[in-house]
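The form predicted on its own is given below as one chain in structure tokens.
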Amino acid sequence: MTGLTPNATPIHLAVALDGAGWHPAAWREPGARPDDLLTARYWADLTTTAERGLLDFVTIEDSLDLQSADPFSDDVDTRTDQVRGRLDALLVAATVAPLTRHVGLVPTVTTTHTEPFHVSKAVATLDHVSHGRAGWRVQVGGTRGETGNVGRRTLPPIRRDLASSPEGRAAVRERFDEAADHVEVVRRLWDSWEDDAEIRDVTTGRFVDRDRLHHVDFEGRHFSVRGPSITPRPPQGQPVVTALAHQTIPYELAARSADVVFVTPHDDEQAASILGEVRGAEARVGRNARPLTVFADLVVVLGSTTDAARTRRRRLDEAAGSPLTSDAHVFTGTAADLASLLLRWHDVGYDGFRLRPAVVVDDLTAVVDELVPALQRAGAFRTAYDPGTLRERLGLPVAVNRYAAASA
């Protein structure tokens, strides 16, 4: 890690919310509130806790299939000792939006079995009701269960190893190309109303200026959408688009379509190399926009001491019947040691971090009450929210309306 220039910009910090937490046994912990997982109050409590910690945003997990210990398996997961069932992430975000003032709200929406017109107006609605705090985590569907649940078309399932065969790579590429088209349609629909299209002039009887509404006329392999949207342009113009990526094809989707990418380094060496892979993907797809804002994902098991954190993790693993595994690094230790890791990776070039609490009621509280103060003492994290939208907080450029610019 020598020869690196320290990153002088503040750290961005987000938390990924998923049921009782990211450890399969989280729901069995004291205080985990398993009876409340499907209530609005539970999700309101989580988001207001995140807001108390001045976090940039929360993401909310979702899928079109029941949770599974191995979502890539063809076998039906019949386990009954883990959380199964969840609320719709986008509707949860809209529910808690009026109960919060600052924290960004980024639900997960699957592109593979949804229509971009519906997604565009739903996320635009979230941006309106949250006054400019909406985002969207783009998720590509790939399981056999999702395809069966929706029943709209037959698709080959995506395997765990994306490069297992030429046929597998082709299927993955097709699915991610469709996702890129999906996001492009959504973005065009967000621009299909100019910012001043609504006149609302009672005297003249003109509510809308029809000349400031535009057909998007998207024609592609996967979608044919005329537009305009039925929802006026969101307050941010373009709500923040995010994506989780682990390998080349997902990196390229993020480079083509997203503002923020979540990646999963497991150590210092990978932290540096993955940044290089992301920048390489941007070059390959000819990204002309601002470079991706890059967040590293980490599962966190926190304790007052390292031994206490390890004891917590062992207890959770014993309850689950197997050790915790994850696509992301599983950090087990104190908030002070986690702060040191985040500062080190921030100096490598990471803009921020998305933390996945192993047990949300415990580890989210530790993030807010222990990690955030440690980062503040290091001068690396805000001490109050500044006014503005989620885009502004993340340092993203003003979203210029492509149709207004073209007709000017």
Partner chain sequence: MTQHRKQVILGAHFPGVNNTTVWSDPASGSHIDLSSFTHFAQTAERGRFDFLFLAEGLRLREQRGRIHDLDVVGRPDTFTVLAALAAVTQHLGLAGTINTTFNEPYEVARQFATLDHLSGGRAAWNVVTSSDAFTGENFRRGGFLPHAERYERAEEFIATARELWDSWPVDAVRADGADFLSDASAGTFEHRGKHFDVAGRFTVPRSPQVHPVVLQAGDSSDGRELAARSADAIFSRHSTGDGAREFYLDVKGRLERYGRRPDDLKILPAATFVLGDTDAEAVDRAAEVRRQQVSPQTAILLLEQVWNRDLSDYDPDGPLPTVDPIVSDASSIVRGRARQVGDPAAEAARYRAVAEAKGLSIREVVIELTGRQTFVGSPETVARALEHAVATEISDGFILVPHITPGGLDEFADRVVPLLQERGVLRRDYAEGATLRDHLGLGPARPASDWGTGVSAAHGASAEPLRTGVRASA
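Could the form predicted in complex with its partner chain be shown next, to go alongside the form predicted on its own?
Next up is only this chain, free of partner chains and other molecules.
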């Protein structure tokens, strides 16, 4: 990978928050605060730490089912040795919004069982209460557990091996097509109020100009939605839509619907090939928006020396009873070495990185106190927040209102 032109744009950095961390034994670490996972204080502490590190945004994991060792399995999870139970991610983001000023807040909200109308106004409101810092991590749902919990529809469950048969692929494709419809409705509803719809014109007695409010009239295979939203257009116009993707169909969903995609390269070779797949997906779906902003996801186990990091990982694995496995590459080493890896992949074409701290209290702190300074020394990361919305920070263009443009 040597010989690449250095990427002159700054690196974007996000942290993925989930319970006590991404290692199943994270909650056992000294200082992990496992009793606090359901408190506002815990989440406020994590997000203010992320803000101290000038991070672009945090994501917050969620699901419409209880955590389990294998969400795709039909067997009931009976483990008692891992974190179970969590709060609604969007509401956690809303609670920390008034306690932070800069860091972007990107909760996970699923598409399969939720109402696009509710999701649209919830993310719009998160954007209002955070003054333009909201995002949404779109997650396609549909495991057996979620379907049984919500109960509104019966669906064939999404299984891990689905992609290996043609029928399986068709079922997955259908679920992702529905997700694309869901995002489309959410986005239309965000635009259903023009920015200047509220006029407060005393002479005519009108609070709004109803010509600047728009029905969205979406009609799809799975639902139709009339609109307009009940919530005025959010400050960013379009909050930042993100998706995690590992395969062709999810890459295409991201290319159709998202602003930012999280991908999971495990080595330099995959780093290059996955980027190529993302660009291929964009071409196939005819994306005419700006190309996806691409983040690589990494689980991070940091230490002051490589040995110290390895010892930490070994200790965690032993406590968990099995080695950590992940869809993303697990980086075990020093912040300086992680900085080198990020700079290298940045040069390949990655815009940023979403780091999943193995133990949130320890690895988030190391990201903020060690990785960020290392990247700053390399001239690759901001040294202060600029004012502005999350879109602006990520270099996304001003979101033009589709209806205002049409009626102008």
